[in-house]
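First comes one chain, alone, set out as structure tokens in the form predicted alone.
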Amino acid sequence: MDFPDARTITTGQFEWHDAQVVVTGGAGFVGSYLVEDLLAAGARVRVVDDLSSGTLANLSHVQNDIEFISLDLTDRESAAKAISGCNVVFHLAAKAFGMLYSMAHNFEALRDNVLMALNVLDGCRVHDVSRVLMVSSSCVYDDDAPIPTPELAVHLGRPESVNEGYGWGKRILEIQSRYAYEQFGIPISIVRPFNAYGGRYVWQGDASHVVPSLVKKVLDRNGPVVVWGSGKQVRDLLHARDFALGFRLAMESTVDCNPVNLAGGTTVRLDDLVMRIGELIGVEPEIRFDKEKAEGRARKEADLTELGLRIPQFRQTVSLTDGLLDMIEWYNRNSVAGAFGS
């Protein structure tokens, strides 16, 4: 599906021209929008991603502009070996599930986020990386968070309990950043990050998040539709692609190290969102609510005060509609070559 074009949207306060730019993450559903963002503005771009959850597939257009690199990065030879010779770096790669998946691995989780955040600083500390990206999550607030959610601090409470191995992972690669910040001067730009949907998606068995997983649903039409817990949890959604903009624009203006939540101020209740996948593929979906599983936060909202104070000139370019039928097209495309398991 094409999309209105945001690369034209710009703060205007780094030239990309040229730039040796690493995005870690970069063949995943959200960074391969952003390789793409940076190529057309002229960077030189290397990719780093171990595919665990990318796929080569969405880089398939921009694969002779780019290098590609596999590797580890819990690694530290490896994360190294990943920045040498770039000066810009965006950390997008990460460890990160559905809440199934998650609530059972919460140490794989923490572990592997934070000796990758650790390793690819200490790589932007040795080759002396002129600017910094480091991705952070909506998981970082406790469950008891205020509605809209405020950028508060990393020591408050605990975070989200579903995620919880990975909110502390990434509550500490908030503080790594800060240090590298203060100890060694490295400009580092930390977003935020709620909801993330759209095409480019790797479904993943019961490891999937929760709006993939929905679309999957529906699309399947294997009787009712699944729903853990009430249905009523509200979910502050963004398109991956303006989630990429939102990070090129945060890389160019917002570089203090102080963090920023990334949304599109565009809520929507679970329950309300099978019927709206329903409809855009003529279908009623029957809902079956399973009240023994556990749902999440009640509402993950952003306030977005501040990042209408830093990045003003952000703004969401996909509407939901366009971001779900976007969603759907990529699901049946791939469901039909047989990319996707059950």
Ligand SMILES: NC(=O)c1ccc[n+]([C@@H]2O[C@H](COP(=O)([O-])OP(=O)(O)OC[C@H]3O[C@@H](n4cnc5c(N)ncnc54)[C@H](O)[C@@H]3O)[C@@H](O)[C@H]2O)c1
Given for the second form:
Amino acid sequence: MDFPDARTITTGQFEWHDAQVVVTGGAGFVGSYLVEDLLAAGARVRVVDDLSSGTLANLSHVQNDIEFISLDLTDRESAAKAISGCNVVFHLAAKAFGMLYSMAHNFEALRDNVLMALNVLDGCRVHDVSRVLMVSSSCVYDDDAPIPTPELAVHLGRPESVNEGYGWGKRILEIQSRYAYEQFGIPISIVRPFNAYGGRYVWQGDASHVVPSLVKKVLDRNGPVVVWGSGKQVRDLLHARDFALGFRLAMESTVDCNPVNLAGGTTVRLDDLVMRIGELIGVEPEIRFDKEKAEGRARKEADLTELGLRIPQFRQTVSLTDGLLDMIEWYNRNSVAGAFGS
Ligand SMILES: NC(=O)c1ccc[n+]([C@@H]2O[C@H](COP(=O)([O-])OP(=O)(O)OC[C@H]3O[C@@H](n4cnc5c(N)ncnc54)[C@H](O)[C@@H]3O)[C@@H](O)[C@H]2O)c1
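Would you generate the structure of this protein in the form predicted together with this ligand, following the form predicted alone above?
And the full complex, kicking off with our chain again.
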């Protein structure tokens, strides 16, 4: 699918041609779009990823334009090596899965996400990096957070209950960033993305995120589409390509370590989303609601006031319809190749 040229959207506050950039997690879903965006902006890009959930296939079209290093960022020396020789770091690498897997793996999510953030920030200190973007998450917010949710402080309540270990990991990432910013003077930007969707998502069975899971269920046409919980849950969706754009703009302009929500203002109910995917492929899916499964938060919706004030250049460039068509096209192409199993 051809999307509008995001390169024309810039704050004009940063010269990418002078940048030697590291993207951790650059072989992942959002990371691969970011790599593309940065190359188009003129940066030299190194991708660091252990390929535990990402894939080099996401980077095949830019493989001759990037440096790729496979290593595990939970290891301190490896993380320092990853950053050596670079002056700008985007830290996206994470253990980030759908809620069924997440609820059963709080320990690993907390351990790996905290270790990676700590090692990356320490590497930035050692190598005197001039700018860093740390990717947090909307999962830092309490289940009872106000809707729409503004940039609440990370010590309020507990993180989202179905992603608690992951949410604590992201809260600690923000606190680690604050200390690195205050103590070492490293300019740091923190973003809190809401729900990403789009082509290049690697489906991981029950560990998948909600939107890709629903797309796969509708496209597989294996009987009724099972939606966990009531189906009335509302999610705030943004195409991964627009998250990448938001990450670049945040790095260009807001390196004061104050977190900013990132979303496009497109909210949708999950049962409506299933019907919309069906419409796009010309079927009317039968939905079955599995009330035994966790519902997650009833409504996730970002308050975008701060985003508008701090990064006024940011806008959603991919509509929900185009984004879903992109996901459908990508799924069809890759499932023919047998990439996703049943
Ligand atoms: N996808 C979403 O809806 C969403 C929402 C909020 C925040 N985020 C955050 O955005 C970032 C990107 O998310 P994504 O959806 O692209 O996830 P992803 O799983 O596709 O990408 C993460 C990448 O990190 C790599 N990685 C994991 N552990 C590693 C390790 N120990 N060493 C090196 N690399 C490692 C994986 O192989 C993968 O390529 C993450 O920080 C995630 O927490 C995502």
